[in-house]
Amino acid sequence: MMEDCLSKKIEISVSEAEKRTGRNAMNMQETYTAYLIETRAVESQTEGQCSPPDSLWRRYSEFELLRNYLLVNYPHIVVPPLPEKRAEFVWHKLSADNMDPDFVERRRIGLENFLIRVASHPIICQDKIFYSFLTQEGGWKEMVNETGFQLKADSRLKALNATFRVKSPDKRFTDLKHYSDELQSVISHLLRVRARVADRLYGVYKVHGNYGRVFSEWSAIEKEMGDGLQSAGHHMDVYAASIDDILEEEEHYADQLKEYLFYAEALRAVCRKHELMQYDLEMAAQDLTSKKQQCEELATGTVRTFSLKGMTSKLFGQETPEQREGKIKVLEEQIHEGEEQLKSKNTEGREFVESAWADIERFKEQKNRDLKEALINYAVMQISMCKKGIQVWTNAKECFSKM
């Protein structure tokens, strides 16, 4: 299925975000950021044509739109995520304003992972829906809403009603929603390190400034020994300035842990529609259960439990065989009817499991591979970071043998 997807057929990219200003709903200025989405035809460029690409522009609304969208109409699907609205664990030295251009640019970076994800997932990649997205700029907004995908939106109420009263839970879904949990947790916890981290080496790195400033300083009073205090000065005011663009390099693996962070949110989704599925099911066999246990009651002319009807009955006489035919031939089809019911829902949650458990192993293999490489790019970097700090005292040091 994947040789079917669309990112094998279109390269999609965001390639550049648009300070814009406009009304909102309530007729209100408003300052937002506009993406502007670029495709191109994969098989053009194969033939050695290379046609200009389509592009449209997008606000990150409209990409929450979408998202909302395929979370309801694909409810077995791990659908992944966007990129952070407003920045979340960042150090202190960074903006946190999402119109600052720095952060502009890592969530334009964010948004086209996001396409470019869908794109590459074997369902969700053909809907007609999310093409529309890519290639109609107007009237995009009304074809999604004409789909009536919020009226099949599960409520949080109903939600929360099923996780709390499903009899029997499937264990591997409770397993993955504890998983996804922690996942969340490690993930958070690892991010505010970082952030640390990151404060700590701003600090290392600008109080070398400090070295760069009294060497020249010194080398100002010093005759036969200030050409080696001057240089090494220079090369520690160099390793001062470098650590603006690397903790802003750094910022981009963080970004590719938070991606992950928020797929623990979308395994809980596919969580939840199973319980709300298993309760569903569980509500129509105690109501089916229910009718059958009434009809018997009527044939029989027992009732087994109390209830209001027997004491009305007893009260106030039997009632007569003809109504009491009636009352068993709506019954009985009452009970054909959720047999049929109970049928379908069985059916129909194999079907939801066997589907979501095949878009879960997807997602793990996905999830090792993305996670495994984003560490080892974080652990080189650092590496890199600590070369380049021993090769600034490595220059001083050769610096002061001149001297």
Given for the second form:
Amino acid sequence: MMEDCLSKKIEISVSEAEKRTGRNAMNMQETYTAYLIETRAVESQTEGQCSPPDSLWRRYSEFELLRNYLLVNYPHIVVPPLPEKRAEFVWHKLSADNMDPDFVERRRIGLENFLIRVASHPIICQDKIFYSFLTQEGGWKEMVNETGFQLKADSRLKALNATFRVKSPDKRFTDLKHYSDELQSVISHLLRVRARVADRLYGVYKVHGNYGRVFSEWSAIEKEMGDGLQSAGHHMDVYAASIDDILEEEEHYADQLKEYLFYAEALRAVCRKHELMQYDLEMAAQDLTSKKQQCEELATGTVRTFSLKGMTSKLFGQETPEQREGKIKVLEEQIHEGEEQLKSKNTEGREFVESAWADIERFKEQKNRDLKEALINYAVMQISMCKKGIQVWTNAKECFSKM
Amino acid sequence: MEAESWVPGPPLSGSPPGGEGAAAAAQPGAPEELTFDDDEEDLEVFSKDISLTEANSFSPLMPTSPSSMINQYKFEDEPELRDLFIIVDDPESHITAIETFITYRVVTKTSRGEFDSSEYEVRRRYQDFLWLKSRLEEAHPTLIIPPLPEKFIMKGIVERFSDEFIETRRKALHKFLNRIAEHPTLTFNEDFKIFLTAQAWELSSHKKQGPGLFSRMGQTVRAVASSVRGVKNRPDMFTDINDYMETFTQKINLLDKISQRIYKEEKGYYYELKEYGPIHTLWCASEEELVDSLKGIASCIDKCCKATEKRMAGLSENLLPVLHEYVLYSEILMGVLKRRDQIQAELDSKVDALSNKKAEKDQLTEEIGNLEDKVECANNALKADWDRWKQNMQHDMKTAFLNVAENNMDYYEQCLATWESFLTSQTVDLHLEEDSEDRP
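Provide the structure of the form predicted together with the partner chain, given the form predicted on its own shown above.
Full complex below, order starting with the chain above.
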């Protein structure tokens, strides 16, 4: 199955980001960032020749459009999330500004990751709109809108209603919903505290930089201690400077966690779709049952339940046998239709559950792999930081011993 | 009884201090300037009593750790020369109708002949230490009398008698007495002996006899006035010392502030880590496959948190008290220099008077003779003490900063070991998984 994936055929990268100015829908000037998407056929690489890649520019809102399209057309798929719209879990040095170069850089990487995820998914990688997104510069937006996917989208209200009223959703989806809530909650908490930890760590390192300055000034009045102080001060500067790279790397780790934070929402979307379908099914079944009941009452003349029609007919006279038969006939047709619909809804529902669950299993494996790797990477980063620390302080110690 | 870790006693014949003219080298790419707001005046010194051991204490109540013993033998040159050992411990609160105050136990052990006994135990309060210091200053105006801990902490102190405050003060008082004990001149001072040996009522009556605190104040006021006028005939050596001390004062204050700030940041880091680790354990609850990895990370973070705690303790026990002591020392030195100037000013004014008044020539000449002796004594005393102080300072700074470097190395080595063992466990798992996948 993986051989079919687009990612095996073409290499995708988001290689550049550029600031642009233009006019928006209300003819007001705006500044935005455009990202360069490059694609290159994999085969051309293996031949030893590097043909120039095809490329086009897209902005974040177009990525959003693509994702919304995929969400509507593949409701049974856990659609990969986009990198965050606005910087969150920011610690003091990190800018919350969307135009900040570090933010733009991390977003570039996030967008590339998104495209590769989609291209690696056995089902959605085959989507034509996705392919055009990668390859067709002009007119793509119009093409997407022409598919009319916005009309197909389920209304939020309808979905909310279904969530509260559905009686027997598949237990696996209920559990999945709880899981995604927990995942979101724990990752948010983790990211928040991590940001605070980063802030403090930054403080510890940077304050040491002041030693560098003061040692240097002090060394000027010291005969014996001067050299030791001066060189120790230099190492304090190195120590203070080292935290910038360390924390930048850690920011990438945070981004990896954030991706799964947003994946939680994608999981919930699949659950919502199931609830909607299940609720629809339950309503249809309920409707069918009541129609059958009505039919039976008309046929046997027994009124089991109170109905306004029954009362009015009692008050204003019975119907004629022909009228009654007519009603029965209409009902029987409706019942027949209803049974057909119910059957197809049942089939749809089962198919949805099957395909959704298959994708969820795929997702779970991916998540376990990715998170485990991220955690290992975190340990690697800590090790690197410790080694740098040992180095600097060993050097500083030597300088102090010469004081 | 273990010997204390102190600097070598006798002063060496000194080389002229300070004044190396070279301007400070320009700092390329100066690190981010620290903004010290008013809060940084806060001299709250935290002293987390995390380790039972203290390198400076040899009280039978507190066991000495092997590392503190190593410290002693690293820096102690001739332990056998010490014949006076002092401990300050056991703070106790006393409540009377008028006031509440703390007394400290002062235990002295000595082999000196001039002491009637070889062991003494007395209780002293902060006021008594103040009295001792002022007596020493009067008796030796141009000697460098060690600093006492401050009366109050400047900003933000809520509880004058918090445990931390008392402990910090106790350590400083202990150091104060030991510094005096080591000083070649001050150690034989009579008031010092009385301080160490007299019972409470004996001390009170002895105190009443002396001139008291006011004369000292008068002395310093005159001293300040005279140095404002400027001393014409100040020898270059003392001008050099003065210049050195001005810069030193600036730098030591900055170092003190920087170090306090580092402690604060490390403390904040410690508290955040404490919350950070357990979140990973919480996450385990919903992730079957990741339990090992998450638990491993939680445990690593927890261990690093403990290592941070240890690093902080190192700061608060070693570097911070040393820097603070030298901040106080810098004030003391400026005072000593002024007093020397004042003694010289007395001589100078008499010499001027001599050239004007012909009448009382003989009397003035005699007075001048005495004052010349006085000036010479004062200068020599100060010079010798300055050399000694400078040597001690270098040694103390070197020791303190070496200690900081070692603490940091230990900290990072501990953390490294933790993370490396976690990584090993994870990659072993991975290899096992890969192997099991290969098998048919």
